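Only one chain is included here, represented as structure tokens and corresponding to the form predicted on its own.
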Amino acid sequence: MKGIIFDIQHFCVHDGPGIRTVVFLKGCPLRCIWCCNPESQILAPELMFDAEKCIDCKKCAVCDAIKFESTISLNRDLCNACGVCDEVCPTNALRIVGKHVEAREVIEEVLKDFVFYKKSGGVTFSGGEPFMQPDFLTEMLRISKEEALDVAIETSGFASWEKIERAIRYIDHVLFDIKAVDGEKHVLLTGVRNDLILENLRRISKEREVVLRCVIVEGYNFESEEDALKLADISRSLGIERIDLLRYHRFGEKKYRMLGRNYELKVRDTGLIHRIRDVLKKEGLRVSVGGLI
């Protein structure tokens, strides 16, 4: 079984418990505007272009979507993905994102991990959403827990539910990120309503430890502490009792250049994520701020 993955990445400490192997799968049906990840949201490789790293050796120059004035220029209509110029580019300037691999080849690079799992630890899949993929997904669990790896997904919860059902068996943890608590505001910001993923996460929660992931954009998901009212509400009335409030980052400001695209969500700080920290703790909730409780 084959699928399409963007990342591996190796000893994380706060994509479930102990030490993890996260896989990254692509493909995402959400579009938030603060994602930091947007070489996760089609579901295909695509060019990456860093141009703080070209020194203009024209290497590149393999086909008709690469042309070469004064600078580089490219035309991402033509290209294809077909990864000769990211073979040819000496300094990573330009890389496919995105590789076809078959779900028994990622248990591999996991496994080489192992020994770091004895006391506490396994293998996050995430993405984009995991559940895009649902047979390449299924399969690489039933292969974890075949090899007796602890398991944990971190999704948006926006998928069928029979694309869950049959996933849910294999999993020990889930990671479940909400974006927003107010409906009108998830349309708004990700694309998509919350009455599916809502859902989604009543049934999970009556089969799995969940643990809530909310990214605080301050003025955008979070505007004041009745917010913090609402998730803490959302969180009794499951059965669930532990946040990770998760601080809003730059970091893949530069991501969206390298793929062509324009970022300009503009954020203030005021240290909301605090006051909703202490609101969720005063309503009974474990909470953890950046990964640290």
The other form holds:
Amino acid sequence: MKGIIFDIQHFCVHDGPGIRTVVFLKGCPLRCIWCCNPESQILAPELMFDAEKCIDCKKCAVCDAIKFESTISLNRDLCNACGVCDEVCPTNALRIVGKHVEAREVIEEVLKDFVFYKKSGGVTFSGGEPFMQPDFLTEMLRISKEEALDVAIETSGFASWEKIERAIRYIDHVLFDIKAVDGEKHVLLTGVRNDLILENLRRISKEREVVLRCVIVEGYNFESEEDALKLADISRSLGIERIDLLRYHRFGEKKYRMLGRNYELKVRDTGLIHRIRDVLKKEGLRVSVGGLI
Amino acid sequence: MDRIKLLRQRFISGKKPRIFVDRAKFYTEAMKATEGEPMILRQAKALKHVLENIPVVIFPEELIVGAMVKDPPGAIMYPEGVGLRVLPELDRIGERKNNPLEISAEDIEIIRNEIAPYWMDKSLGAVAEKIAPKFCLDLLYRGSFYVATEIAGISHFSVDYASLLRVGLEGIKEFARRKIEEFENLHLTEPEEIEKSLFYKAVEIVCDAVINFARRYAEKARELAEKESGRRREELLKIAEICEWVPAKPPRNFWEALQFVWFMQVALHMESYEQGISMGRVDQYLYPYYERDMKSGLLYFDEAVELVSCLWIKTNEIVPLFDELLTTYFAGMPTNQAVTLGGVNERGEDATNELTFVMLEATKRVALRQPNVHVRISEKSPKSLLEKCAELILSGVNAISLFNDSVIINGWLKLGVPLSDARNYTTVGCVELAPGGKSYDSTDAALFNIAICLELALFNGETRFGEKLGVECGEINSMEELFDCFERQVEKFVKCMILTCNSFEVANQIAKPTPLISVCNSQLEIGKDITLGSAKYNFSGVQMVGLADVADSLAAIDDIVFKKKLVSLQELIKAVRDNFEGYEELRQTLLNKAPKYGRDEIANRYAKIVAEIFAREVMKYRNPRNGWYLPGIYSMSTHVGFGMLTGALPSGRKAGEPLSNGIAPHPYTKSLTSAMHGVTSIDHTLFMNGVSYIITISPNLFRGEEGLEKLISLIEGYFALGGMNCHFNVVDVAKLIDAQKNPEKYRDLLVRVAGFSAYFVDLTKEVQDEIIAKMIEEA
Ligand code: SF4
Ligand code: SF4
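Write the structure block of the form predicted in complex with its partner chain for the protein whose form predicted on its own appears above.
What follows is the whole complex; the chain from before opens it.
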């Protein structure tokens, strides 16, 4: 069974307990305006171009999509992500992101670090949204369990319950992203409503221990301490104890450029994340702030 | 102020270390006065003269006394070794860029007039030049093939304190006296006995010398006590009593045992030069004293920590006296006095004890760069040991290294070392190893640039400047032929390095016998100086440098030239010769499209093969102490020095860039675990002189209790894979800022960025700034 992933990262220490390997599945139904992994969104391989790396050697002049005038220019409409230019580009300025792989192949790569998972680590499936490739995901989950791996998943929760239900028995830890607590804002900022998400969160939290993860994009998804109280309400009502707050950052900006897209979000930072942390702590939740460093 | 804070102040004030000529002056005086006598007696008398005359200083609040130099930090001069190399630099040594040193005009005069002229034709170097093959010396002086250190003396051993403490120097003296009397009373008629009795006479002299040196301190302490009152007066009187007793007699308590050790350390440093004179398994041989005092209520945990801290601080008193060139090869002013903690005992049981933790606590409190604290981790170590180590590592105490007992013990067994000595191994210097008990292993005899062997293989035995130094092998048309040619270069240059080392050892036998080291580590009943092979173990250690560069280069040639056929070997050789001028595209291909050690299986395989070639070549040879050569993989900072003199390589590395550090891969992979797989694809038990693997991390990767657990998993994973040693370099904000200015120094600095770990220097300036800003904010 094949699926599409855009990265496998070994030695991750902030994506579930212990030392973990994170498998990033490509494709996401949400379009969060602050997304820092734009290459994770589309469910197909894409071409990325890093102008800073290009040395203008013209080796990639193998295709109609690539033209050289004063410098290199890409016509993405003509690109089918065939990967030929990636192969010849000596600097990796041109790279295909996303590749089709066998589920077992992925887990074999994950298993290379088995010796480091001894105490508490394992594999984390992230994305994109892993449930966007439900069959592929479930197959990887099944093999992971066959191999006695500890399994975590990071999800936005935007998927039909049926897809989640058949996967959940293979999953040990759920890292559940909360994009916004307010329904209207959710639509505005991510492109989808959050009823299904909250419903799924309710159902998942009955079956597994859940850690909530929130990127705080000040002035967008979180505007004040009020929002923190709403978040605390949700957590408490579901018996969730732990929330990881993640700092917003702009490291994704360059990647938008590399994909030929624009990124215009301007975010101010008055330290709201710390105020939210304090509120949540007062509400009796276990909170950590991380995500940048 | 807290005693420890006060004592360590001297070493963190940023004060420039000063060169002190006392030792050189008295040593030279004595050597001049004894011309014509047997060398071993001259050395003994010289040490005695030095210890009788160097200034005796007790600093305020010290509990452990014995000053290496009168106003630390400072450098001791060893004119018989490489100490006089600084001669031409002396006038401006305070202004040099790296590791500047102070010296007074008066001392410069003493050196120029009284010291230097005498040694011109008598130093170890001068003697060695008359012995070593010229070709080998020429290679040495090029600085690009190998560095051989024994021209400075031998040192680099772990003192057998367990035996010394049992008998005290009087005990040894008595043994020597008996032997001398037997000889004088005509009971010994074999011709060998003449030389033996000479040796015992030297032993007697140096034992007396150290005992009297300690008594000078007793006097000094009493003198100071007169001027003090209250607590400090009591302390000084106590110190006087201790110095009266040790190291003459076996210590009666913990404090005395520590003082015993330190007097020996000082005296050994006055005899032989200041590299790697290590203290061995301190938490083992000192434990009986600690335990007795604790049981009888004479000592409390905090006092023990304080006493140990006092000893630890003393190890920071000296820095080496290197000239500018040597500073490139051995940067950071290391003296590498190691202490070994933890591990298993001779019976294979866990040897960790309360004193282990006392010493780790002291390490945390002292937090200076010396001593090198080496913690042995075995499968039987209590969880608390690794936890404490992890805690220290994360708190930024970068002087801690971890050693993997199972790999190391196994390695000794393969060499035929008996199980009990294998289990009782100690560490030496920065990462080296020695079997337990009486061993003299010259663990840092030489460092070898393996990358230049590849350079010569590519150029058919010539250097890139066209000099025929290597072995000619004709045109190369396949990987096999390339390998064959590379091996022949390695064979030749390892041989040259060994001949150089052996010549230097013979020079030491002739010009620098070391009776005090012999007292410590030789088998006394043999009655020979330790440079002649009277220790139980007599290995010599030589290290490989540039492993990753060679592995990456071979993998690149295999892949890009022979498999993908993107370029011909001749073309690649031309590009390398031209330092990739006009070949940037090819260079990028080599950097970005070829397999890399630490990331790709095939390059890992090449690293393994290269390592095995080096090990095999080194292990062919014996040294003049009738011991075998052992290979190691570490570089101090020679990877920078060698790198400066090594041309471009097929890995894509340009001429002059640093080579890889120790066994670590170049940071092409973003995953530490993948690097660890690469590193352990090499069999570490082949490298029993020691392997260095330095991992640079930012503390925020491992926050809180969970972070501690993760670090432990990482270490345990590495050890389970067969890693011999690891050393964590934890960086803070200041280092990050420095990394921005000097990215080449921090190529492997890991920081956490948005859910993943990145190499700091790979990040754009803006992102770096942001991380630094956030780190400051967090703190
Ligand atoms: S990926 Fe293929 S189609 Fe796209 S630009 Fe490169 S060569 Fe052309
Ligand atoms: S091959 Fe790569 S480096 Fe060369 S011009 Fe094309 S994008 Fe630039």
